[in-house]
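This document opens with one chain alone, in structure tokens, the form predicted on its own.
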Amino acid sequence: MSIKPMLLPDIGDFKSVDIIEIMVKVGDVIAVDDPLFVLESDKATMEIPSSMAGKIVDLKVKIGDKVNTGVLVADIEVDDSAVVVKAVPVAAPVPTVAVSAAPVATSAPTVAPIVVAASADKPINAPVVGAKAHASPSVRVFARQLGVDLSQVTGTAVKGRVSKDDVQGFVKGVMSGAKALPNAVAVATGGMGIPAIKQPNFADFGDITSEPLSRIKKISGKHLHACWLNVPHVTQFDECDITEMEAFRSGLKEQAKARGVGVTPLIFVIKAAIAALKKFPHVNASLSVDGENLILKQYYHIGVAVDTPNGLMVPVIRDADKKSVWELAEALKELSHKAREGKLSPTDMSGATFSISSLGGIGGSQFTPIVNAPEVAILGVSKAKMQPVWNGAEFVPRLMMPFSMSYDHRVIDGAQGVKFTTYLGQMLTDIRQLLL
């Protein structure tokens, strides 16, 4: 028997990150993958399951602290005699796999494994490359969202299972160039050879402050700029009359109540939105990396821009087409409860089709939204208000929406934009249309 210290393995570019739960206590015997401490970053709430195999001695962390990838967390007594093998990647942070956050060009990492040697019968279980995959449905669930072949991964955990850590060193080793990623669709983060803007001392004019960017700012900003560079955007204008629907929201409230949910405007957008997207599936779609081929979606997973007091966050209604009123409602209440938390897992925000900002509850007129690549487009709905409009024989007052669409012109160009926007518009005007 030994004692071994057990450190905290990568948990990708997160900083300073709050434990808010302990889940064991000294004297505890524990085993591979058992889960350790619960992690609260401004993102997302993170388990951090065991590296190691044995008995807990001593604890070096408390509710409340907060830790970095590498940090001492536990002592544990081990059976120098039994295997106990995991790779606990220490390389320099990478953004955590997530569709929100731009893939940022790293060195591989280097995977540090504890081992500790192995009796004679009971020899280590070697890792595992190319043979059928041992995972459990969750880590199965995971890369396929991340569109990793898990035949690819080699799994460090017992009898050489896939763990997530091993499927986000994969794609982390992707993003480094060390291997390619089958069926992902990546996005150029170019913008090399632009000249920076010089900026004065702003001291020598008055007096300054300065605060830090959030977590979720530094994250979503370094995306949102290699998509800006990278996509040659194009923003349609347009507006609807939304004067029929808004009564018909309006006489469903009493329904709303009684369900505990709310049945905003948006609700009827997204499935505008995917009536437009079926049939327009060039909209619906994600350009190939060599940029020669469509990769048309059969699926509909719609992303949802939240304001967050730490920032905008997207997360996503998966198969948003297969559900009803209700159902979106509800999707969307628990989504945006649990962004505003920050509670939000990488499931909860990758794999989005097509992605709607919506600032119709704050107001505005009109306004362009940044694609969010590799979608090829996105819509932006603004502040809707009553208008006087011509009926042929007089002025009417109706219930003008305004909304945009900026989308990427390699892949869309003006006439299909304005077609996708007129069509959406038309589903608004007269919902009953998406029941045909």
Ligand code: CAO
Given for the second form:
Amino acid sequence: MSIKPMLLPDIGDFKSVDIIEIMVKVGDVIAVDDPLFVLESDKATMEIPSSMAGKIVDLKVKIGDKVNTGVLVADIEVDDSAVVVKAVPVAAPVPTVAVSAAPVATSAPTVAPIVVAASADKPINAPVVGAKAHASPSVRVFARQLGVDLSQVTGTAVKGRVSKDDVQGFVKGVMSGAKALPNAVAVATGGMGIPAIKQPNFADFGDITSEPLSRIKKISGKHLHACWLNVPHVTQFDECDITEMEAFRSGLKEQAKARGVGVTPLIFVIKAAIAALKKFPHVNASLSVDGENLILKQYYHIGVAVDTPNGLMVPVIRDADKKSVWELAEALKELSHKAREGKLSPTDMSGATFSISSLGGIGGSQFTPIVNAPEVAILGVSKAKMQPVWNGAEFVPRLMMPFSMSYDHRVIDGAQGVKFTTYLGQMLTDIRQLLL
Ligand code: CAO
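To test you: the structure above is the form predicted on its own. What is the structure of the form predicted in complex with the named molecule?
What follows is the whole complex; the chain from before opens it.
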């Protein structure tokens, strides 16, 4: 038996790095590769594995110490008859950032940072800002066993530390598709990835409560996020004069009452949208999965966003082009009731070719709806207001309805988008055109 000094391995360009965790104590018997310390610079976190097997007889560092490559960190009692001193190789593959592979000394091997997603324009040994992760040794070991990059995991324990449950939740999220694997993101986005949002411990700033998201919110949230990330959105804003349409609609109120339905502006918006979809068939389409073809649909199934107590649902009015104003009003009534009672079937919610989100009954002037992919466009309808409009000779009071259309710029270019919205507005301004 003899006492050997253990030096801090080569930590690359890092200088004066804080020791934030010590995973061992005097008296511990350690094997080669057992995690000893966690170092944290302002840019990355590194776990330092043991390069020797033996018993720790003295620890020369403590939490908070600033250390550099080669500093004495521990005295280890080793069995001279079976000395095992191993160099730890740089194992982290691109795009994971690794400290540069400097020549490895027996007691000062090179280590790889635990964390990090690399950006393509950074050198291989450049650490990435925001790559901190606070976790106990056992959680680190657990994460490593599962191949989880702790910097991708949101910590929910005290002071934002990552718990075992957080790691498990992250793995579940990846397996269910709710989270993208960091490397997959890096490949899909040319190495940039999606920067994580740092979350403070809100309780540090005041009292908080927490409530679970509804099942619908979780499902729609995942879908909306995917649409937002996958579709290059452009939103075109416009408004149209619906004074005449409103006069006609008001005249229908008695009949509507007798039929037990409401004929809201939305019914005419659906009619006008179908006319515009027929004139601009590329809007009633989807991109093929490989992005090589546009699939033009010869049917007009209109998704309508419905606000329900449990969250947003988008039931679909099938063959809306074949329905009269009354039939559309019936269909909207039935589907929105079913949505609010949680009784929509998967069929009720599938197959839309174009969607409409109307907030006109609530308020607001304009908004940017998220395209309900694989559709390529969505219409947002806002609240009509009486406004003074210049008719060339004088200002006249007109009922103006703002609307917007978000579209997938891979399929629809700006000129096509504004032609669509202009045509739609014309149809609503003079709904007699819909008869032609
Ligand atoms: N301008 C002015 N008034 C409008 C209007 C508009 N654009 N749209 C509707 N209104 C009026 C209606 O005419 C009705 O008044 P009357 O009874 O006097 O006619 C009143 O507002 C309420 O309409 P409504 O909202 O109940 O009915 P709708 O057909 O316009 O919409 C539905 C039905 C199901 C789409 C709607 O209730 C809803 O859920 N909207 C929210 C959709 C949503 O959440 N979108 C956001 C998705 S992204 O998060």
